[in-house]
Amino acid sequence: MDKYVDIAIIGSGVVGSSIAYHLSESRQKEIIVIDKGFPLSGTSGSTQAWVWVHNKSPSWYGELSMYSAELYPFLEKKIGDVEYKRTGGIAPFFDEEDREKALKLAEKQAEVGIKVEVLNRNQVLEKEPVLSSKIAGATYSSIDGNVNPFRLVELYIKAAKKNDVKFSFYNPVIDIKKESGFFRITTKNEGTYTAEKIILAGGPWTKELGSFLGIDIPVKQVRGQILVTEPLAPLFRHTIAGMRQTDNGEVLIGYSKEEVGYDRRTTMEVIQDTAKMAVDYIPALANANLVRSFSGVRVIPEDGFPIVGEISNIKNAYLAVMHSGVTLSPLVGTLMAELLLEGETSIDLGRLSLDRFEKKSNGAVVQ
């Protein structure tokens, strides 16, 4: 026998716990979360976790960004702590040629209420001294900051747990129908699901679910790799483009990106880069030690921007796929808790429409 439940959320990473949780929140419907494997096992659990906002970009998308990160210190009040720490983020630049583009980003994101300084090579030091005196200078926002991303995942699902949501985990989705105006969700484990609603937010699994649906959703995989020092004396404070310091004294150095498909693996060659890079930002990392090096797969939309909102020509199916989920999941959680439930949302979700694919096919541009 099918079972029944109101919303079915395929995706327990960060972004699909967020959304189980505010949904969960008004008590009004059952809720079920079904993932092809374990929360924090996917892309959620392979990241540095930034909050970052400031060189976000254009400003709508910064924009976006900082009403998500200003949820964060109520978000804890709710849910516990996520060790979320508001920390400032600089993003040093080598060249002097550079600085016009900084200016202009200033410029651009204080029109949407985003504080961005540039600053000169002085300043960048007086405010991290550990940074290289080689670099021209930097972008700098208080807003920026990060948080531990197995607490925030774990504790989304916890309150969600404790406010009824089911989840179910190690239970791959193998097909989709709708029929009748509800949603069949075979999956391989246990058996059917029978939904009013669904929504897609199995990150770099996405663009499969969508085909159970018959629609092609324009993302990609992207591998990005971490490096991980030993613990080190606290060296430095703020988030830096590229790297941060955790509260154990754990460097996380990454940048890179990579379309080599869901292929998890770590290179020699980047893993070589991406410790250049650290050194060149900070000398003093030359004498650190690596313990280990991993990898996760983003999903990055096509144009970049997240996805997210009903799916047109679909009643009742949406999605919610983007980078940055652990930056945006406060607000996305909360703007698809508001759709689901009320038929409208706080903030327009125009821009953020799958329709927007459509629309640049047929040569209109989206702003």
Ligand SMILES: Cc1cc2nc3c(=O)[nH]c(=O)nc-3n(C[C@H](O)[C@H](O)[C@H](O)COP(=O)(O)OP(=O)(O)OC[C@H]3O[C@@H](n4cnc5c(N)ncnc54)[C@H](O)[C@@H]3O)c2cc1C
Contents of the next structure:
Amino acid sequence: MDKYVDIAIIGSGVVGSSIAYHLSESRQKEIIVIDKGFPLSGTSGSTQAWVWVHNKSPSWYGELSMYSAELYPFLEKKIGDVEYKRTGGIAPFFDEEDREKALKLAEKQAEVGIKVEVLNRNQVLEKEPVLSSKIAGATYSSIDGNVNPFRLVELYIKAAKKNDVKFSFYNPVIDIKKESGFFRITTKNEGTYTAEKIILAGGPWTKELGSFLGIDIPVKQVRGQILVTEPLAPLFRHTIAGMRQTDNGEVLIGYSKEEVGYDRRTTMEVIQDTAKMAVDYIPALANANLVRSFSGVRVIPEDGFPIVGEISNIKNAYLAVMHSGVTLSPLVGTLMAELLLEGETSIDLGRLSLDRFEKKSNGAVVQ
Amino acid sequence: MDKSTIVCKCEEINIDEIETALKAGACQFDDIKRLTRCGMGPCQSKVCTNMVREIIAAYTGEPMEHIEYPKNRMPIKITRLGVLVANQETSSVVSVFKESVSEVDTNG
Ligand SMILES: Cc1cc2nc3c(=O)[nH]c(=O)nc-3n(C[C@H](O)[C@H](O)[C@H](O)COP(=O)(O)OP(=O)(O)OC[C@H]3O[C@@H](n4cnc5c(N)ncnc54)[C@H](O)[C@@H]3O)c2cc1C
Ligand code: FES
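Switching forms now, from the form predicted alone to the form predicted in complex with the named molecule, please provide the structure.
All chains and molecules follow, beginning with the one already shown.
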């Protein structure tokens, strides 16, 4: 039972689904997306989903994030309402000494066209009166916002299906081999697929997918835990670096980082730290009722930046693995479609190549 | 039963919406939850769990005891956020601002 496709995408999270959708727009290729679970069972279903730009440094990385944020309104016109809101983003700091660093960040980001304002306490409180008066200041940009990650992935998939992309869920890929120029992808439930091109978008499991092809993909798994309040009356409008309020009034709070492997438990210690952060930022939250907590596992390449592009020693095999995949998905989908269909991209992907890690281990200078 | 019967009272999700999720390939409570918000309300699925499991069982033809429960998360009971605040010396929570002005940055 051998099935042939032009392009196989492994992973139907926000990254794989976006690539599938963008590739399908031209309707040139037969495409399948294979996922071992159901969409949103990976990291894309347990995320804060800020579309965040202004704190992404160095500035070339901020610039990529900005291009992606700029694509959101257009994307929404094409695939439907993903509840994207450009709320503006506030990243508070508590020490007056940090102002100088904030100004430096603003200067760097301005070089690539990201407008960052450095606010003083009064300006912060003017924007968001519920914030703590202990805050010394904040960096602010109107480009930041957030999106509903559930709607986003659902609508990427819906739009891709409409363009004839096939999806196979609950079907783990257990082996990948390259034979006479084609990839033979063994799945647990549907036998083998043969594909001309393959894209690995396995999020936190990408290392395992790489090992099928004999390559090491240098990523780490970093857990984040999030607290969710009951629906509250509108409390704040902006996305605040640490929390956001959803359309239905819930406040999602958290920005913790722990390297504990693929472990999605929540822990009392982090819940307490997160509660403290919440109240330090917005004292009124002390009275809010918490209904839920969840955790997700970020996949973060070892130097922090996305790995996107063709794997240089395996022709026709591509990689798309990154942190901040929600922010970056419109851009990464667009660029991957350009790369696979036209052979070149409108933005140079050289910096994002897997090769940068090899160079490092050889002692050569990177970037 | 009428397909517009509400199953999840907190999130106002009806039978039809749950069946639509099942038709899209959802197999478990948590799959349906992520698509519809069913079970994510203030009662955290205490009220709707079994009704949803029954619909899954009827749709898939599996016996009830094979249908998984939604994942339960802390706090199991509604808790006031202020009660949880503890003054620990170090924090696992990092500052986005601080990360963005340090050399290496991996925030988001
Ligand atoms: C707590 C937290 C907060 C975050 N906040 C933000 C934020 O505010 N903004 C932002 O932009 N990003 C944020 N992120 C990061 C963002 O969520 C991720 O970058 C993004 O979801 C990654 O998407 P993905 O498609 O690569 O991975 P996933 O969603 O994990 O998808 C990978 C898919 O591959 C499938 N798969 C893996 N191996 C196999 C196999 N062998 N066979 C078949 N299928 C396979 C999995 O089942 C999975 O569905 C956050 C992450 C966390 C954990
Ligand atoms: S009834 Fe479904 S969450 Fe309360």
